[in-house]
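One chain comes next, on its own, written as structure tokens: the form predicted on its own.
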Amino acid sequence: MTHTLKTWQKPSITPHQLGTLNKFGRPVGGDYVEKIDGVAVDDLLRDYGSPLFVLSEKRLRDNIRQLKRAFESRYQPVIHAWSYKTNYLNAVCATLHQEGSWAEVVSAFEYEKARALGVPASRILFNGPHKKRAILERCVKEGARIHIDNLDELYLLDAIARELDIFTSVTIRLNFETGYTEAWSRFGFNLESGAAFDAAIRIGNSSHLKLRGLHSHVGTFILDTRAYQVEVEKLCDFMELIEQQAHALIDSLDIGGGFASQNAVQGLYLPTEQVVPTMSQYADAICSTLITKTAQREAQGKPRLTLILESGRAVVDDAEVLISSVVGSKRLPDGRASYIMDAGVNLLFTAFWYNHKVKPTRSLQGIAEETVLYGPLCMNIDIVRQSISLPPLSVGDSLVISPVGAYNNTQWLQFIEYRPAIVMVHENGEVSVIRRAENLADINSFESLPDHLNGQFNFSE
């Protein structure tokens, strides 16, 4: 057999290029966010710093108005009250106001904030296990729509409403199981156990309280339709029961909130596009299951039941990003690469269960490598990512993580650094302040230094 010889030719190194696909497939990091509804990065950095919260108006409006058109479209009538403790930023409520969402709130400081923004009592409804005499009085006073969550919160309310001598419509809050979610056994009445019923029976001979309406929240970022499919079927089958034994007539169903965004949870390994419901599958499951269990309803001389929902997380989370700076790096002793970020925790609350999508704001050059994203905190537990793949980075690069507009806003802590001025990219192009950085001043606004506690301090040499 002849075999042919090849030429010999010097080895040469090629090196791929980010963004390109090459043999080890499209490598992390040629992807890169330069502009924010237009407005570049760079600019916002410059007049407001960093780390910095940037919300989008109109990602915001195009959400709550998705979720509207998808039940809408195959239910009437529907309310939507935006839920105050995702993201009670001033900016973010009125956007949402706007657009003709109620309130649901879950403490007096949420009710007195929306009352603030001018919300009518009677758009909002008040959830939530704590509520005191003072708060519950002005709520009856004003017409809010209370949410019931124990006993001693449904005397307390009666009594009120009879001292007042004001008829007060209410809903009461139930938990049980779906099958498809953990029972929040901690909210609301329990349908098994027979405290629910127990709790209406209570409502039906009281002389000045009025069952109206049923709520249940049976979890947060749920991923199968088919638990909202049993929570409608039990309230309603509930429904059917009370109105016949407690002197009930109820107008309305509040099914919660808990639809997912395109957040990644950890530990959950396919891509959030693939597991995620869209809006319009929450919708069919909950506005189907509906018609169905109330096709006689109307037929029986009874009102044509509200649907209520209490969305959140999936109508703000990606209206809204974190863009925060490295600000020094060093290699772990794994061999790692790792970074300490401007933003950690204190800010990125979220950062605890979910794998945030981090970009860079220019385009790399180099080899991406497995890296840890640290936060400036003194805290062992201070990360952003506890693992992610990019290029190597340079002290002043930024990086924008998303979404955050969920959670963070509301949770983020006061520890360690200044939390930082949030801005709304608006949809004209122009960029509005929302929440200006905090200072010193505004820390020590809270506190008081007693007269002999102040100066004459005595260091020793």
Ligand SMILES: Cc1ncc(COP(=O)(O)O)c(C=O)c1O
The other form holds:
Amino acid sequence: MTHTLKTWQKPSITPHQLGTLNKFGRPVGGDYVEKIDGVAVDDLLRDYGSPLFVLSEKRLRDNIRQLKRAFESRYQPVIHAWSYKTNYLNAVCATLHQEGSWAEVVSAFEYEKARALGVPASRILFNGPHKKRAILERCVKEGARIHIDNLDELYLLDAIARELDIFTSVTIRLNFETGYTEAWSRFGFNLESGAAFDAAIRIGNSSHLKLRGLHSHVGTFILDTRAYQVEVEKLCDFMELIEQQAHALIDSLDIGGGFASQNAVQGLYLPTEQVVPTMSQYADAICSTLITKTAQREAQGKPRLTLILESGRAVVDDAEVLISSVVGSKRLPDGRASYIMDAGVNLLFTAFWYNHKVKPTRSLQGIAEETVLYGPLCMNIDIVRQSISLPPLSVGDSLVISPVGAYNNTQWLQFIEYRPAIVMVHENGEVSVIRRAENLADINSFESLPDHLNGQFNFSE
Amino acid sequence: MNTQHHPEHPLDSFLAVYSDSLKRLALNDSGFVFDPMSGQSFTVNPCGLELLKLMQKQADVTLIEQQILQEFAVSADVLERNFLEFSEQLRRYLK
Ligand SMILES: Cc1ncc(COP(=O)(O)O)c(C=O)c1O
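Given the form predicted on its own above, what does the protein look like in the form predicted in complex with this ligand?
After this comes the whole thing, all chains and molecules, with the earlier chain placed first.
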């Protein structure tokens, strides 16, 4: 029998909502992502497997250039320091260092990673609450800029600088109320309580430490630019105070990170484009306040302050996607469609607070309906999307999840699954593996088995 | 044509129980489905519509599947899997 067979699509029936047309009954088949920076998703999956993280070098460079332009057109000099914890893949860091970004690290590991990549210590800002003597000694010898978090660290650093007899410029981290953000009061010295002032005086009395920088990081995913205005005002007021009373001459104000990315925070119902300020709006708020607050200081002939930014997620988030494939489907008892994906919260830590965009990689036929996307873990919390409108999917269908560039490749878990490969699409369209997929030998290489536990397993017949 | 009954087919019991409910459904070719018992209306996609029409005509799962396999580019495995899931949806909606 020879006749052409009709195309099959998974049968599905969707009830109409009472009164209105089904809110999910809108065909979305046209909305799909076939290529990433010109490279076919199918080719990527064939060559590198699923799931797969894909980074766009072009997008990353565009983002950092846009940030620099927004700020430098309003104020100079500006330094962007790349917040390693946001994404410390070497290829990401190297791209940003090529664009002129310094390194902002928060642990000995991150410091070593930046140094191993070839970043000079003088271009590293060392933040964070945990710095042991050995790494502090190394930083002092190599000349990194240490951001002091607490009094114990201050005394230890002072002792080290004296022992090594090295004059060391330092920054202190401050925390305070902005009125627009939750105070991150566990990091740095509190302004309102006077702890910050005491620390500045203490450094002023040190023979080897010089207080040159003030730093604060007022939060993350900050949607109200007024938070930054208050931050800059408070930093400037404090600077004036300590320059008068604590023999300090400040060379830089580091306002931390916190600019939001185009990602949908759970519980926030307005479209992201409506709530996330543009880079120009952030830059306006920050630079205009800074210029006003430092005009008098400049008139006195003091050196112009360097503005340091540590923006993380806004730079890298939308430069990376995760491609994941459907491995199974299930109708939930309440009628919703659900799918099991080969990537879950093990790879997508940010699924706990974002509703990521999820797009099919081909035009899907059928009526979109309310759908839950589960990951592969044997855990209830492993949900990629709690509720999303998708047409019926089949096993093997792939989905592009975005944006995923911030915090996923650093906070991911090696829990019951291997972590997959990460590739970068370069500006010329070439693709390279920037982190290969894990295998059993990798994981086992950390372990050793005591001799008497090797074999002789005693299974009953 | 093989008309032998396969008693182990998981959809047999579904069709046995739901054949009356299925028969009363009003279908039109654009995929609009109306259940006069509950007053509920639905949208069904083209392949779902095909299955509904076949199920209204007969309660023999094997025959329905053979009909589909002759007309559509789908493997027997995928069809059975999809058919099962479709029946799960119908079970819930046709209560
Ligand atoms: C000190 C510091 N700088 C920069 C960042 C980067 O923040 P974001 O990704 O919100 O820009 C963080 C994040 O927690 C931080 O703690």
